[in-house]
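Coming up is one lone chain in structure tokens, specifically the form predicted on its own.
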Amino acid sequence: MKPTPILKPRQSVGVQIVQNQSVLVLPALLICTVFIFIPAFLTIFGSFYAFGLTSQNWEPVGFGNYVRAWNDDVFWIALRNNIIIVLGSIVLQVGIGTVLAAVLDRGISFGQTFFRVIIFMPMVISAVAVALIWLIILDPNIGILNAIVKSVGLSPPKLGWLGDPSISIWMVLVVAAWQYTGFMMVLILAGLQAIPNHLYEAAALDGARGFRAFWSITLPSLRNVLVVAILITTIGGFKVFDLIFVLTNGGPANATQVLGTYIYLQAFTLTNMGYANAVAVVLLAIAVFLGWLQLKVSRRS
């Protein structure tokens, strides 16, 4: 007589499965320890000390980097900067692309790939080569946007599209919504285009047509969307720093300066890297938040 076969337990094959998993995890893994863990401990590590760029002598100074953080006039203006952006940005990119989704939904029945491609154009290009872009655009001497002021007969401002003060955050929310929205119309449509066709042959039939189809079928069908938009845009507006660095690099007198900015400008200028890691801590926390709460909308949804 053969021998009986022995049978693996079905438990065993299942740990052996989850072993050869974890092994194609550990490059990731290590990746990130490398490039993400390490640095942010030794960023919340040097967050309570005081020393510089190139300083081999770290003086402890516990919580003094947070509480010279709370008292910097210049740290809530970056922040508040930071919540403007934050605030226009989902106006402006999410509204705009919201609307320009519908429209190559069900708004024009031709040419729908042609005004894909070139509203989304803008975010394949990088910022900095987007801020040079405008910084022409919104030159005082040479800008195309002069000229155009000029022509209908107002008068552009003295300083400056960049340079005066009470201006200068909103045209760099213009120019972020210029590369931005194009990447919101793309996430929307694709929600857009997954509403069923027939909520809408319903809903004509009750008379709910054009506008009022729009708010009472496609707004609430797009909710779990729109929300993951938000998010990322919220994030998008806490991190930027290229776009500023190169428009504006935080000025005039600060008016652009975001969390981002102020962090470079004192680690790398004015050399206080503890208060600059204590900053950064800020930021982390803000993202790391945001992360979560994003992470959290998209499993529920």
The other form holds:
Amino acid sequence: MKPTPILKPRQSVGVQIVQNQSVLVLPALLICTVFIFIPAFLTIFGSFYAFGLTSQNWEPVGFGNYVRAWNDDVFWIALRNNIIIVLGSIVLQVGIGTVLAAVLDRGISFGQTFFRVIIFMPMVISAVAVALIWLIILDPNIGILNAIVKSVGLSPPKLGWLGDPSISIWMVLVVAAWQYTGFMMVLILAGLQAIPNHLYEAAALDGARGFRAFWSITLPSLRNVLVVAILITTIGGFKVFDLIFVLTNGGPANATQVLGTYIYLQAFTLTNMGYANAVAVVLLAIAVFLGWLQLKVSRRS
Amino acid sequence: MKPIIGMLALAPTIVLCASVASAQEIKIWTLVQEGMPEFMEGTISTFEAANPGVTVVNESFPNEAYKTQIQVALTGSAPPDVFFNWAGEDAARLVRDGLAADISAYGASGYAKTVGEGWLSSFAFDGANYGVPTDAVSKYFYYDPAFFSDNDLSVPETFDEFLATCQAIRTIDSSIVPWPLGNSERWKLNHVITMLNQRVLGLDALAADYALTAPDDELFTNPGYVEAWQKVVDMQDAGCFQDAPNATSPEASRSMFAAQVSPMIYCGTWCGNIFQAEGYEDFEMFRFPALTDGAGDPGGQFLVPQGYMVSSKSEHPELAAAFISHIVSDEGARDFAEQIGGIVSNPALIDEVDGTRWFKFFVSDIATATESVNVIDVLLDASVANAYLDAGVEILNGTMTPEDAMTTIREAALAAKSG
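Let's compare: the form predicted on its own is above, so bring in the form predicted in complex with the partner chain.
All chains and molecules follow, beginning with the one already shown.
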């Protein structure tokens, strides 16, 4: 008598799909591991050591690099500048972007596509090219901004728009706003166009038009889009590097230093790789927290 | 029969493998520089002709990007065999970290036959050669002789005369900037303070501080350092610079001189060719003025040797050293001087060089210099050099006094010294 073969229970279709999906995720997971997780781990690991860019000796310092950052004035200047850029960018980029989107959506009845393209155009230019353009505009000797200011009888800043420590960070904000406001406008415009028209019609019957309709209908309806726009701006504000690196390289005298440029300065100019890693970990922690917040908000919306 | 056919079929593959095995390739990293592509093309071609089977691959990088990229590349798995570097702390750090090869063994049959001991010492550490200087860059005041003669100005020989010249130019027309200082990248003023430190204190007094070997309670405490910074303030007060030097790029400042908007500029020996390319070549040159009451040698001249080193990871160090020797051979140095305009370390055939008027001036003038002054951002520890660079920005902005500047520099030096 032959033994009865033990039959494997048939897997349900659902389990098979789940298994296939896991396989499909593997390439992305592998790429993330090689290019994000391993470098991030090495950065965290390196932050507990003192070593130079070209040195072979890694000296363990525990939390020494973090203590050093805590006591480092320039680190706090850089963090403060990041926060200034974040807050300033929210006001300028999201604020002006919202107003421009509202104007393009309902304020004007002609040339909407033309204005949309013009306002969005700086976004497609690389940050380095934008910085180089503005370096010429802001040049104290040949720049057009000085000429304009003088032509209306005013005096431009004596130390230059980017040379005066008290105004250089604000000029960086203006340049960043010039580049990214168009992107915010397009994002918010998409949100605006999703608002049903009958809400405005009903509001109009109740006498709510213009600013009142914007305040009572547009802004509440845009809440989720605005939250995402603010989070994108916030993350961008902490990640900013290229624009400042070309415009001021963190100067004059660290006045426009941000965490990104400070990490570069410490790592590649002063060759304090361990310390640069520690500052990078702080930036990473901020970025991870903001990324998590963005995901949470996006899912809720 | 079959084995013979099989061997015949394999023959091309065997020949190919053999040729690959005998072929050698070396990679060289250079700076983007006027005339460098033409020079490298020629010198690689003659080197490859003299060394059959050898291929030299040249890659060029802009100045600022190079400083970072070379350090990253040398720690990687495929660094260049031969690479450009400046003499001083930049080279010393690579030697300390074991990234540069000792090429002393290849000197006797190569570069040591054409480059003198004095030059070679700029890349020598603990009695071994880690590189070969090809040339040196210097700096001069370029001036507009037509402007000077039209306004009865004479070339200043002392620092006080220089201040008086700035004031005289401002008196002629207050809108004329006597000396456009493009300090947006911070290093322009560093070259000035390099010379002022030498003029005020003298190289002997500077040596221990620069090397961080002075005792802690003496490190950067010489009042001459403050005095040197004060000279910068004096120049600013005399109206030498424009209002916003920290927002002016080096390129913009050079263009102001080339366009004859400004009658003077302190610029490198490489600048003559730049001015010529911008359409102005009737300039003349003078040295950094002497200080009547300074302790430094008034004949000292800004001079930064630069050359090539060999990676310690190179698989062909002998070939790499041979290529450097080829660059500094009599013919190589002649071509280098002619095409790049460098003050070469091997002047054997310098009389054959069909150089520009200013090149000939530099060669003859530097030969009379009694002391060479290397720039402080090359000599000093990176963090101390950075403190100097930042202090220069703050002094020009009026946000720091010379005394405050030296306090921060001394703090940076003490921190660097302690480790």
